[in-house]
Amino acid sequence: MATVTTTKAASEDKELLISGSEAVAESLTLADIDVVTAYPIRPYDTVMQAIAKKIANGQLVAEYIVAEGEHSQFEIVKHASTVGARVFCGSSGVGWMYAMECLVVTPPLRVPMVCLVGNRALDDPGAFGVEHNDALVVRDLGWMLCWIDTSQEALDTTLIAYRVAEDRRIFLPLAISADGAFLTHSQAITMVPPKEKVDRFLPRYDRGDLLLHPDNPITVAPQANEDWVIEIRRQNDEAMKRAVGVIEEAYADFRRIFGRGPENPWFEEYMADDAEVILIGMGTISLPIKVAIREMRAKGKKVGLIRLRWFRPFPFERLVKALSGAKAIGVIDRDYSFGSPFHSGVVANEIRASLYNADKRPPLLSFICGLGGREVTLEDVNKAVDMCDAAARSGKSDAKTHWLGVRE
């Protein structure tokens, strides 16, 4: 199992029962963030309103715009981050859409904007229930993606954020995924840290000679055709590769300044280390995961769970090193892609091309479940479990993906 380092450090923090959405708030107000713009939609817009309160109460002074749809939303804190202030702003499945133009050109003007993704299903049907199409719709354009499972990852995390995207090694905008009302919407005890140990952890936002002043005559946004389109991808690119090294050595300060977290930034092992079996999923899917892995273990069934952090950059060296003892994988997507290798959900496609060149590549089993906000039960996790077993004998993948709970 892996282990979460907790030291004296962490004693100095402050308890509350705050859902995810407030944690979110929580953090953003020991960030000392600049600018921040709403327009509310189901379930992101809790942390619209816990900002809100904030700004009001005086304990955080920022500038806060309501604008008049996501598009805008996501286009003023681009332009605010371009001349120096540290933004937030976010959204939920078709609104996250609205905003799509914006979010194509975010990454290749190296504005580090950091934002809040309250995974919801995508229209139609209408549904203010989790899945993850949302926010994994920017995953090839140079957006960095994370995915957090508690209301104390949701605080940690974000600061962690801030530190890696506003790195001018990266200078990259960074989506954080929350799982729409589990997690958005669901209260937990979280400890929050000083502002001293924030202020240590967390430089101030400095774009240098990429500030756009007129004292600093720059051009952004050039038209750039095939003169320099090629250059600037492979530039995009460069800067996703060096924001590996970035992302472990922020997770190693967090640890020492703020006394806890992962020893491992990437993805969490939960009795993977003997497992036979393992599973593989993000976001708060992972507990009713946990609950049945428990019950197994009972029974003598070595089974584990890995539940990946960061989707972008992806950690397929990593993860095929934890996956080389396992004898069936089983990958749990709570998202689609339709007409996909496999019919596969998103997840399940990228372990499978992780493995390809693997010395070992055990037999990989693709699962489809919780679509819409349904509940991922414990019937579902055995059934899933039993079919990898199957696999473990046999040796062979099930070219087939299964949908876990559907009604027939």
Given for the second form:
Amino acid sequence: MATVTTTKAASEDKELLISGSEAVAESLTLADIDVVTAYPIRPYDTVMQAIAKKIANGQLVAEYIVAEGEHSQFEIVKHASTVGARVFCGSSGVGWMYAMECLVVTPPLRVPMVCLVGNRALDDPGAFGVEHNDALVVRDLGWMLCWIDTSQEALDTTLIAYRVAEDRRIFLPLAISADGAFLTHSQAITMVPPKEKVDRFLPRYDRGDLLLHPDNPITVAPQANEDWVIEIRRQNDEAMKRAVGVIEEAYADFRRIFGRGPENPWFEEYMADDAEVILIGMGTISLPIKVAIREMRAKGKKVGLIRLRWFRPFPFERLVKALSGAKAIGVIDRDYSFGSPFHSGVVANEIRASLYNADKRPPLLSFICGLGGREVTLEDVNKAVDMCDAAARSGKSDAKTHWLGVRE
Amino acid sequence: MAETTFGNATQVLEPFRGIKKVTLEEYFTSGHRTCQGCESALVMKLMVKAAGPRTIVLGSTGCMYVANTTYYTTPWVVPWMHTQLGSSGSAALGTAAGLKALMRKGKMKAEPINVIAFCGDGGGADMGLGAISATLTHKEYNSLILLYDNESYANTDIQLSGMTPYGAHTTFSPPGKVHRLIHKRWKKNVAGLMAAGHPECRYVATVCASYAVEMMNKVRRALTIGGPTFIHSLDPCPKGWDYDPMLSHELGELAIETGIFPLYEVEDGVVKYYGKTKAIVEGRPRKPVRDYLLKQGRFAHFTEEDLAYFQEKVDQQWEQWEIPGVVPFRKLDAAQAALNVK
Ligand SMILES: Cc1ncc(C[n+]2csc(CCOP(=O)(O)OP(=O)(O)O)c2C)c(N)n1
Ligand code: SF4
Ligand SMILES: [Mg+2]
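Switching conditions: you have the form predicted on its own, so give me the form predicted in complex with its partner chain.
To see the whole picture, the full complex is given below, headed by that same chain.
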């Protein structure tokens, strides 16, 4: 069953009808960010519009800089963070790609930048709709990556993101992905906690001995070459490993202080306990899947969903445990990875790899669906489940990747 | 958090009145590995000497990073950080904005800290032009962007940039049997571009380390006036220009005396020539450009025709430009004369 608890719906919380982007802006205000940089691209830019209003109205005091391109947008906050400022940035689609060089350097610099990626298909051809390839492009580079599904999750995850990224054991950048339009622009009732609680949850950003300041005259990122680069990569790797424990700690504290939030930070399990077929996806794709599951359950079919929240670090051990009881797994990617094993999407192959050492490897089917923001329909989901059923019966994986809802 | 009033205070850095008055402390010391005779390394040393200890320096990729700042042998005494090749503008802006946010919100002790971002000609005048331009419009953040111009992408083995002089031999513009000159673009006028295009940037200057005290004083002016500022330094580079390292100082002087590189500052919109450039503006004859060009291997393939073309272009900048050496709009009479010829 869904593990989101609504116990102790804290009475001090304000209820607001806001979009995912606006919910992020609420958190940024509560987190008292210091420097924020904007550049227009849909759909993420709605968060910057919301921040601009907060600044104009004096609700947030921060340096608000409209940059001349995403490369600068990310470089400006990177440098602001090294002198001790809490920073926020974001982008979508090709904008995120334009910043690529800067995205590469933030993890080894140990800059705990928090970003919103409003997932968007990569041009060409022009498309505003959601695809996850933009955020996924940094998956190997030391960015922590998570996907959110609701405005409430947007608000809560933003606070958790600062807590995790700015933890001295981690100091890595973190990108929160929100499906373009489906979440960035859709409004829902969201509980906004009081600042006093946030202050209990989120300590001040303290860069410590890495602070760039005349009182701490360090040299940051000198030329290292083969003498040291591999050790620096190794340190990044260790930080990412430590992130697992730090994320669990942060969610536990969040639940203690705010009285809500999931017990399992890594993924949402929806009717997955006893499920014979488990579908896996990220982001707002959960909505049509959940509706389809409810219909199938009414007919006695044991289907469930695992909605992945965290992609980096990837919760492979917990996933293996959660999947081992299934008779078949169907991974629905809202992304592509041309030429990859089985020509699958990115998530499917991560899960295949996760299962490799497992004692029980249920048959796995890979689907690609909803690219470019195309709606994922109940029909698409039903089709996937039918194929998974067949695989459950035969006990065999299917080496093909199935594109759903596509003109052939 | 409540906003407190927070101004744009800068440090008080009086000009050095002569070489004997220059402070002895060094903030760029041993440890760097630049070529013998590297003028850009001297520029780094003078730049931070002028700025003093309460300074943060950001350096974009290039010789002054790769050859200058190696792990365990950093020459920087002041805090220093690398920035991406095209990011000197963003590095200055982000650092200044971070400091300002923390100080005005009471999260850091308030004090004026100099922020200097340097870039090469490739990083600054080609790749990073947009970011520098943006930074020069943010008048609420104090910073200096210093472009050290060795007239090539030197670190990657001397390739031509938008700042490489006409006709120069670089590894991307080798003279060949069919094409003597591969590089036929005239050098960007980057200081003039910055001064003319950014009306709220209060200070732009050109400098040459052959005139060290004046150079340091321009840095001090740029750091005290407030807001974003820009300095363009012409730096002879023995490797890229192909000359005996002992000639670095002399080539810097010749670049000025031939009128190829004018020394001036633009403060609050007023152009002021200085040093030997001032003398040229006041009528002292310029030395012929061949005196400068033929001392450098990168022009060894030049014919008389090439030398004449180069001379003519430099003459134009003095005789026909609205503001000689600074703004390339033609004077009305020069423009009419050109029309009449047609
Ligand atoms: C985005 C990017 N492209 C290319 C390079 C390769 N690169 C490193 S140093 C350098 C030369 C930079 O030239 P310039 O800014 O003039 O500095 P110089 O080396 O001459 O001191 C280049 C092209 C890089 N570091 N980053
Ligand atoms: S190549 Fe030129 S700029 Fe680079 S270190 Fe050598 S002399 Fe200096
Ligand atoms: Mg150069």
